[in-house]
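What follows is a single chain, given as C-alpha cells, in the form predicted on its own.
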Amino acid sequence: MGFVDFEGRRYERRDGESVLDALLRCGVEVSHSCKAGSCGACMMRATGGAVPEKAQAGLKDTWKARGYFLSCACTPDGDLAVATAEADTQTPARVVDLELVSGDVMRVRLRCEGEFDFRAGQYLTLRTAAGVARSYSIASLPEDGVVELHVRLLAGGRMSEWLRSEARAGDGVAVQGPAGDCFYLPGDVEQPLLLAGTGTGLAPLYGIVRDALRSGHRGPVRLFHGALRVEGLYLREELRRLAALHENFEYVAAVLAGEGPDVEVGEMDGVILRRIPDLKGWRGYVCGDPPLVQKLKKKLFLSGMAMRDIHADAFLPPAA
C-alpha cells in the first residue's frame, strides 16, 4: 500500500495497483484511453518520489528527464506525488475537415499549429478541449500539410460522439506523440512489401504505401484490406487510382460476408496466402485488432517471412 499525492489531496493506492487505477477508483478524473501502456493518453509528471523504469518505456529521453511517466504502467514501491502533463508534451492543432468515408468511419484532418514531426504509420494521441483523449494511427505524409486520422465511430464513445455531433472545422484540439515504429524503412527498394489490415487498420497502411511509393520503392507492394461486408471497405476508389498510377502496387479488398465487384471473399490470411503462398524475403506490415494481428503474424512467419521483417500495430480499444 502507498499514497498518491495529486492536486493538493492524498489518495490511497492499494498493493499492486497502478497510479491511474488508484486515482480512478477514488473518483478522480484522469485522462486515459487504452490502460495498456501503449497510447500515452494517461501520461503524468512525477513531482516527488521514484518512478519505476517500466512506467517510462517508450517515452522521449527529454520527457523522462522531466519526470514524465505512463500512469497506467506505474506501480511505485512507495509514495508518489504527481501532476498532470504540461503543455510542452502537446502540439496545438485545429480541425480542417471531417468526412464520413463509410457508415462508421470518419476521416479527420488536422493542421498542427506547431512543430510535429512524424512518419506515416505512427500513431498519436488526440485530445479535445474537454480533455477526452484517444490514440489513432497517422494516415498522411508530412508533406501533405495536414495530419489525417481514420476514426471508427463507436456508439456511446466520448470521442466518437464529439466528432459525430459537435466537432466543426476550426475547432481547437491538441496532439501528443508521435509514437510507434510501424512505418516504411528505406533501404532495400527491391524487397516485396505486404500490408494487411481490417477496418481502420487501413489508416497506417494507407500512409505507409504512399510513403514507400513516393520514396521510389521498386519491389512489389501488395495491400490487403478486409471488412465484414463491402460497406466497410472505405477509400476503395482512391486506392484503385493509386494502383493505376504504379505498376508495382496492387490493392486487394476482402470481405467475410456478402460479395461485390473486385472483392475477395474469405478470412484475411486465406486471401493473402492464396495469392502469395511463399513469403520468404518479403517485409510485412500488419495492423488492426490484436487477435487478427497475432494470427497474421503467425501465418506470415509460417509462410516464410522472417519475424524481424514483420512490423505490427495492434489497435487496443479504449478502456472503460
The other form holds:
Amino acid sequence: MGFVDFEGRRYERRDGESVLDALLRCGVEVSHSCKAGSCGACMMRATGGAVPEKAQAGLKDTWKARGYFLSCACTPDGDLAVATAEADTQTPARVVDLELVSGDVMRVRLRCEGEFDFRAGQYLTLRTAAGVARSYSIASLPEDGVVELHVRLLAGGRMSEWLRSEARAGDGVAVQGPAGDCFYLPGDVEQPLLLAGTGTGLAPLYGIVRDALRSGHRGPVRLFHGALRVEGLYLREELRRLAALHENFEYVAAVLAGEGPDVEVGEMDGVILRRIPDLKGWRGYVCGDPPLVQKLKKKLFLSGMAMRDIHADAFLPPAA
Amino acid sequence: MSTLFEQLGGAAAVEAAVDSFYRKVLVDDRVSHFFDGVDMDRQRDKQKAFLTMAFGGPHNYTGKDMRVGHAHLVARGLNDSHVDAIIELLGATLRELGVSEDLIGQVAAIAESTRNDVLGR
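Now show the form predicted in complex with its partner chain, given that the preceding structure was the form predicted on its own.
To see the whole picture, the full complex is given below, headed by that same chain.
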C-alpha cells in the first residue's frame, strides 16, 4: 500500500494498483482511454517521489525530464505526489471541418494554433473542451497545414457523441503528442512497401503512403484497405487519383462480404498473399484492430518479411 | 583457439538465424501452439537471447530463470518431445546457414543442458 498526493489531498493506493486506478477508485476524475500505456490520455506530472521507468516509456525525453508519466502504467514503489498534465504539453487547435466519409467514419480536420511537429502515421491525443480525451492516428502531412484524423463513430462513445451531435467548425480543442513510431523512413527508396489495414487503420497508412510518394520513394508501394462491407471503404476517389498520378503506387480494396467494382473479396492476408506471395525484402506497415494486426504480422513474417521491417500500430479501444 | 560463439560468427550470426528459427517454430505443429497470442517483437527478443546462449555467447540466464520462464508452458503440457523439436529446428536453421555438423552438435549440447531446467525437473 502507498499514497498518491493530488491537489492537496492524499489518496490510498493499493498494492499493485496503478496511480490512475487508485485515483479513479477514489472518485477523482482523470482523463484516460486505453489503460495500456499507449494512448497518452492519462498523462500526469510527478511533483514528488520516484516514477518507475516503465511509466515513462515512449515519452519525449524533454517530458521525461520534467516528470511527466502515464498514470495507467505507473505502479510506484513508494508514495508519489502528482499533478495534472499542464497546458504546455498540449497545443490548442480548432476544428476546420467534419465530414462523414463512410457509414461510421468521420474525417476530422483541425488547424493547430501553435507548434505541433509530427510525422504522418504517428498518433495524437485529442482533447475536447469538456476534457474527453481519445487518441487517433494522423492521416495528413505537416505541409497540408491541417491535421486530419479518421474517427470511427461508436454508439455511446463520448468522443463519438460529441463529434456526431455537438462539434462544429471553429470549436476549440487541444492536441497532445505526437507518439508512435509507425511512419515512413526515407533511406532505401527502392525497397518495396506493403501497407495493410482495416477500417480507420487507413488513416496512418494514407499519411505514410503520401509521405513516401512525396519523398520520392521509387520502389513499389502497395496499399491494401479492408472493411467488412463495401460501405465501410472510404477515401476511394483520393486513393484512385493517387494511383493514377504515381506509377509505382497501387491501391487494393478488400471486403469480407458482398461485392463491388474494383473490390476483392476475402480475408486481408489471403488477398495480400495472392498478389505478393513472397515478401522477402519488403517493408510492411500494418494498422487497425489488434487481432488483425497480430494475424497480419505473423502472416507477413512467415511469408518472408524480416521482423525488423514490420511496423505495426494496433489501435487499442478505450478501456471500460 | 576461438570460442564457439566466435566460430559461429557472433552477434551477426544470431541476427542472421533468429528470423529463420522463429519462422520454423511458428509453423511446426508440434510446438507452434505454445506461441499463439504472444507479442511477436518481444518473442523475437527472447529467441535472440536463447540463440545467443545456445551459440555459446554472453548471457545472463540462470537455471532459475529457465524454470520460472517456462513454468506456465510446463503447466500447458510442455514436455521432452517439445524440447526435442526445438533442438531439431535449431539444427535445421544452422544447417541452412551452412554451419558445420560439428558446431551444430556443440550448439545442440548447450541447448540440451537447459532441458531439465526448462521442464522444471
